[in-house]
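Take a look at this one chain, the form predicted alone, written out in structure tokens.
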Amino acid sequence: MQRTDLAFACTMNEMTTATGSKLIELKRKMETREARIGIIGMGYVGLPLVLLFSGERFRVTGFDIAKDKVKTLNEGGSYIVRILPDAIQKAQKTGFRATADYAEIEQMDAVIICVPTPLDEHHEPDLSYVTETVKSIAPHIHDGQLIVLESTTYPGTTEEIVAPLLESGNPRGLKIARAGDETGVHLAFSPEREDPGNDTVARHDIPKVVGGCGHVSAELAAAMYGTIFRRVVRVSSPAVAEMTKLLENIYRCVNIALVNELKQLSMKMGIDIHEVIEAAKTKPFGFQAFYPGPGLGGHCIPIDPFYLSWKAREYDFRTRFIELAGEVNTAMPYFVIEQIAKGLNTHAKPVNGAKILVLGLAYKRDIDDLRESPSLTIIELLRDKGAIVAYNDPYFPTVGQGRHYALNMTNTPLENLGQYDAVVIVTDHSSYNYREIVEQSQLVVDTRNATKGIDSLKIVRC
């Protein structure tokens, strides 16, 4: 695959003038697929990246501290529903293997870090996964190696945290290559743009943003990513690339908060917000449709905006739009509980003691991803109010304990729905037959407009 972002392309002669033969050799190895690529974090971001590089005939090593993941991958299996074992086995034919041994970092020409960056219990950035990873690889890095951080974070992380840890943690006294330096470790940031469940855009068609600590690092990162993405967009620094990712997600967060707030107002006014959105999106300019729901989920939108809010305090600046959007979206599960209570009241039943089935645990349709899912909060809130809660989700036979939840539940078969006082649609998986669900249930609370077109007094849409 050839890069089409030729405005930033660098010829071999230019590379010779700028950096010398060692970097020419590394770029040549990337172009000929001889470069060894190490990817740290075999999750929803790292594993798809493995498949992209393997598909271009690179020999990839996947690093993860979870030994069960390493074992599954080396046996040719997969633990992510949308990634089939066949894809792992195909990657193995081009040299892919997984390991928990960071000493093998020394054998890599390029290392990409794809580890989680959640919020802590105080709603502040938790960079422990990044810092511990960098500390673990620092003793094994070598001169001329390219290291790229993909984990979403606040502007300044790559240069202010990752770079010093790499420099202080390696025994050879290696420094980060800056400006036109030929020697040292080359460091860059390139935000991941994974969208689980989105099959409308091929991964290699999503433009790849890259910002390096100096133009040589940026050029090497662009050369590497240019082998698997059709377009590479270079920006002037890692901080610009870090801010780019936050802008993308803050844009979505604020607009989702807007429609969530308008949904609540529309309900009071007797207006169907979904009909409004469908009408508004017929405008061919100046409007993009966003849809309301029971709350935000996934790693990006509920979390990333708060990374910038936290960083803004350093500059004595308050990000009011971000904070307000966060308040609106965080309140949505509580709004859903209110609507469940209202629906039960029409049947002369309280929430306390009610049997409730929650449909869907994943944070969005047809994926096996629980991260920050509003379903988890809704279940806990219902339990706190004394409800007897069960769930059904074809992607989760069980759900145990995570950073912010302790449910310890087993999937309930989708049968005998009449036994429940309410069935709550939180995730609108396409495998559900919503007409049958409505027919068999006493009360259906629909948070996703999944029952659109079904006319029944049993339905409470919220």
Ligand SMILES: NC(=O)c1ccc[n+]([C@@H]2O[C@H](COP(=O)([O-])OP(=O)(O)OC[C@H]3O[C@@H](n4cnc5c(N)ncnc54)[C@H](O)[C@@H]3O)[C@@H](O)[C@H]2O)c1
Contents of the next structure:
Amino acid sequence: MQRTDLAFACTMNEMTTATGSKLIELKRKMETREARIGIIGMGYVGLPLVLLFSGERFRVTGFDIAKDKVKTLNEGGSYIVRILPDAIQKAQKTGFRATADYAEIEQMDAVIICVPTPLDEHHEPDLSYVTETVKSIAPHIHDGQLIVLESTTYPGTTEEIVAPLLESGNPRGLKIARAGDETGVHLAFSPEREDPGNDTVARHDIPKVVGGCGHVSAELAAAMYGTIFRRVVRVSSPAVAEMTKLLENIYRCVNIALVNELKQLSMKMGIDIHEVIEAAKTKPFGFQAFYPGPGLGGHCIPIDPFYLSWKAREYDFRTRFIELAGEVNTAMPYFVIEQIAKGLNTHAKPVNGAKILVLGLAYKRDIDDLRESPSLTIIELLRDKGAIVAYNDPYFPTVGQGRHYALNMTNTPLENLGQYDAVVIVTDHSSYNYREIVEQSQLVVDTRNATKGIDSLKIVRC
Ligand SMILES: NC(=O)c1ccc[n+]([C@@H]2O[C@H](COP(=O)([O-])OP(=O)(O)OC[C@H]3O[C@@H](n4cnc5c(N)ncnc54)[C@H](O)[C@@H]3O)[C@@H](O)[C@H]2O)c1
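May I ask for the structure of the form predicted together with this ligand now, the form predicted alone having been displayed?
Full complex below, order starting with the chain above.
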């Protein structure tokens, strides 16, 4: 990949005087692709990153504590639907392999951390995956190595949590390089900005934001990412980069809550909110379209804003927008249940005992990720009310137990739809034929506007 607008602050000569030969060597290795890249966390973020670096001929090592993932990858397989085994096998040709052995960190020139950052049962940041990872790598880090945290988190994590753990956990007494330090371990934060399932922008066209603990760390991180991203945006500190990612996700969360609220009002007023959004969208400035739905899902939007709310308390500050948006969005599955009950009522049926098919488990269209998916809550709420619930989702043959659910269900074939009292569209996968679904069903509750353009009294749009 050609860097198109990555401006290097230092020329090679300046690097010589400012940062010493180890850094020149690392930068050279990035440019020649000799640098060895270690990526920790072979999940939805880490594995695609492996492919980007491998595609640029880097020799990449993937680290994961999940031994089954390591085994699958080393056998040339994949466990993420949109990543085909072919892509893993191609990466293997440029030296990709996976391991659970942290001792191999020592051989890496750069290490990128992509482990989960969920909320705990008290709705507070659970940084344990990050801290466990950092404690595990600390004994194996070396002078001049670049370490980048990509997991989404609150501002201050890189400098207040990661840096001290790296310093206290390595037996050689290595320090984090700060300001213009010539020696030490180079630490930076760079948020992952991918939008799974959105293929309108290629991954390498999403500008990469980078903030380093010192300017040399930022320089090295920019040099590394400049090999795979067309544009690298350098900011002045890890905290600015951490806050940038949160601003982006809070912006989405708040705007989705706004349209979810306006949808409920519009329904009462007999106005189609989707028609309104399509009209508003024609304004060439000052408006960005967001769409209502059955509630938030995924590992980012329902979670990340609360990382900031939690941190804000340290400053005796209340993030009211985040809390209000969380309230509105969390209430959406309950609103869907009300609409299902109303729909059944028109057929003189109670929810208790009703046969209901939920279409789509994934938190959004055409992906195989059900983390925080509203469909899980909707199924549980329906079951609590005595409904007999089945689901169909081409991406999930079974669904068991997770952090907030215990469903233990098997995928139901999409046939004989007339047997259900209601079919509820929760995820609008593009493989569904919505016209046929409406034709064959008694009642369709559509939470995604998937039946747009289909005129039928059987449809309840909500
Ligand atoms: N999924 C997304 O679309 C997305 C987008 C932007 C940012 N993010 C952020 O990226 C981070 C990673 O998310 P993800 O979706 O890839 O998570 P994931 O659950 O898909 O993958 C995380 C991987 O890390 C592994 N892991 C956990 N602890 C580990 C440890 N101590 N050592 C090694 N491996 C370990 C897990 O086994 C898993 O394979 C999160 O902070 C998330 O908020 C995710």
